[in-house]
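In the block that follows, a single chain appears as structure tokens, in the form predicted alone.
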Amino acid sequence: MTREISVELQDVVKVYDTTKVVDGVNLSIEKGEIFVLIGPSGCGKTTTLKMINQLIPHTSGNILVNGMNVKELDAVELRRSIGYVIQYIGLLPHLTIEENITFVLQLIRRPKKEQKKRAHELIETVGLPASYLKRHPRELSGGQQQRIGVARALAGDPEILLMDEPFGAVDPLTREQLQNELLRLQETIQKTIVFVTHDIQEAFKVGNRIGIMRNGKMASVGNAMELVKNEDEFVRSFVGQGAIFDALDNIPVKRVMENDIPNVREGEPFKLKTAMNGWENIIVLDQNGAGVGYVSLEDVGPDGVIPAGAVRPLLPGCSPDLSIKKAVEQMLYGGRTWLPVASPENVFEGIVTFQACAGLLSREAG
């Protein structure tokens, strides 16, 4: 199926004096994807990002936004139609959070009632209480301010969002929380996001695809696993030897989940003729389908009755969308070899085993 292209760069060049800082970049960014630009300092990634909304005009080549050449569009209108989030947020200190969020709406003279409604919608969207709308930026933490920066960028409901190292100025814990929040948010808003970072772990975590730049050129484009297996010497060096473990942050547990586990409802006999498929344990479910425990086949009586006290409780599990990397960490830290997998509604779906994760790792690395 052909995907719709939101942003396209055709032989784009940017020259300062006689120096080419961006040199013949060709790139197609699909609608609804998070595309990450990464590379060494001075490689041209931020310049490339800023040329999309013409904060920096390009020297030659073509840049198309939703099929339209940016050179033929009004630059101010173009920038207002594209959300923009920067590392140091740029909130206006003398304005309230509500006024900061609705700043673009004020510029285009949207009705006050509409501005207020949009502010309430967006602060809820980024996971902050509505009471914060009356505060000023100085009253919020760095992570909270960054969320407001995202809310402001979304105020005009742009199709495209540019993010220039948006989480680079916060501590590692807050950074991870903001990355998770972005991914959660993207499931709902489905924007086209172009994201600049210098951190390969962050690129692997948030990017659907990643473009690695070098000396103004696009050295390689691909998803996390494709870049890990890339044989180009510069790409392999930039990504690093341990990158495959970071790439596993992009692969959900459902890729290796085993869902043929024998199960029985509480209070019901287990039908011994049910295929065990090599499993030694039986998952016990409540009447809503949630996993409550497991029992060894050896403990089941000949009539299929499960003796009282034979059911061992299920330890905390994970969701099908948890990354394999996180699942392996959970198993290692907990001294476990498998985890139950449950839907957001807490319905048992299967299990993920350390062996299955290791098998995938071996196949992908090979």
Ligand SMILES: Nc1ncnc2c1ncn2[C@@H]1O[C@H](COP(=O)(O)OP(=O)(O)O)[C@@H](O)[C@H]1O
Contents of the next structure:
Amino acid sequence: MTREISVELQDVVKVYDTTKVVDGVNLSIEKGEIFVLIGPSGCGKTTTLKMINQLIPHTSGNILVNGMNVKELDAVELRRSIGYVIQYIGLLPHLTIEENITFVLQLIRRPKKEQKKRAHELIETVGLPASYLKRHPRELSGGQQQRIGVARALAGDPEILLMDEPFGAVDPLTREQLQNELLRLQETIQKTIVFVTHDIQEAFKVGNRIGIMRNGKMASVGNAMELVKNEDEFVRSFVGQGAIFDALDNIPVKRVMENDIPNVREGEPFKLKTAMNGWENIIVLDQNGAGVGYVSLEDVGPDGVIPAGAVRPLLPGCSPDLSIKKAVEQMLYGGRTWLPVASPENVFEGIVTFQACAGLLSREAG
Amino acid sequence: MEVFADAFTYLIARREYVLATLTDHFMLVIWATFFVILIGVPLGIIISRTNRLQELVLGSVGILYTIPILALLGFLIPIMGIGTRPALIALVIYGLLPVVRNTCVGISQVPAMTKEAALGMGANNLQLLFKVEIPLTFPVIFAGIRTAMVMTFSLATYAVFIGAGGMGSIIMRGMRTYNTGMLLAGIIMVVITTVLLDRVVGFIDNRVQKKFSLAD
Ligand SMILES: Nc1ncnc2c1ncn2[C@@H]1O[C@H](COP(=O)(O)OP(=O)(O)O)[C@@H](O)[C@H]1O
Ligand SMILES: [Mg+2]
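What about the form predicted together with the named molecule, after the form predicted alone?
The complete assembly is shown below, putting the previous chain first.
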């Protein structure tokens, strides 16, 4: 399986005076993934990010964007093709929200009508009312300004988004909300996102893969579970005690959900399938597909008739987006080793087992 | 108080002449302001980019600013003769300082973060200047223009010494002929019009500051 590479860094070095602030970084960022750059303050995250759109020229090495060497591209054109969400938001204070959102479109002289239309689309995308378009940045709260920062970066419909601590300046509650919105948005827009943060929780939550930086070098690259299990002392100390729970708190149930579970509609006879995949239980669904209970295979009568008394209640279904940590909690409180998973419309989707959760560690790393 | 009566009589009797000096005076100031903006704003922008040039230019403009006007006018006569042109040049020299300084300071104070945001979006240098730096600095630049305009208006009273007319002519004639009514008439004209101009430009300035204060 070869994935398309959107951004590639080859031995990239940035020297200021005599210090190497970025020191031989190699990185392949796949199309459509959220790649998180994390590390202590001053380790070179922002510098690395800004070299991708050449706000900072690199000293040596190669940076490829969609296979093209950035040194051979016009820097202004390159930046117009890449969305950029700046650290501390950086909305232009003299412009209205609408003018801020459409700034890139103004730079490339798109028709006024198109700009207006795009501003209305995008403010809706980031969940703010269209009436805000006429306001100025200082009339918005920090969280709202962050949303505008994201909308502005999306205006030119770039394939790649660079986000430098985009949710750094807001309170924890708002931050969580913004992270959720970003993940939901990403499901539809499928951009390649390079996301800088210094918050490991945020990294676990939004990152498909995470690169930990230290003193300008890439200390480790991997997904949440790989980092949690990393033996390197710096990575361990950075990821922190109890990191495994932090990671599990940020991995959704859908990643370990089993969805090929034998089931039957209420009142209908159950036809024994040849492939039961070792399942001993059958889920009973109502006419709308919502889980109502489960019945052991042994209790199913001849001809597949299910005796009414044999159906046992299910635990309340959890959302596929629920974190694994919370799902395990619900199992422990409910005294079961598995939970049904249901869509927001309460349609049964599958189950998540304690075993699958526990197996995550070995499987993810495999 | 007889002298006041004389002054008003003079103003009414010689209204055409008074009006002509007023027009000359205004035209001189408007042209001076025009050139001050034309030279001062770009100069302020250019020197805001380099520290060394900034010190040099602000230093020299500052020194020019401290030369007494009569000395400067006297200095210009052997070079340019008399008339409107040397007067205009003198006024421009005095008006430059506030405009150059304000433009330079204003542009330098645009937050690096704001500029970086614009560059990161893909603004080129001209777009950065015209879409971000100048609009953000406009209130500061305008305050400099206001100062320059009011100052040159008051300094234009001396233009008469170099044969460029203006309301100084009334005062000058009054002095020469020991005509105190005429002298006072000139003084009244200068004081009233300066105060009026200051008020009008100040009013516009306040509107500008208010409109742009949303920017902070
Ligand atoms: N313009 C510059 N000149 C010299 N050193 C710089 C400059 N910009 C950043 N640095 C240094 O480079 C290092 C990395 O900075 P940065 O990439 O901003 O770190 P991070 O985003 O990880 O906090 C820091 O030690 C910083 O002091
Ligand atoms: Mg940074």
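Numbering follows the first chain given and starts at 1. The structure displayed is predicted, hence computed values, not measured ones. For clarity, a rigid core is taken as the largest C-alpha set superposing within 1.5 Å between two forms.
Rotation of the smaller rigid segment with respect to the larger between the two forms, from C-alpha superposition: 32°.
Here the two forms are laid over each other by their core, and the C-alpha of residue 332 is off by 7.9 Å between the two forms.
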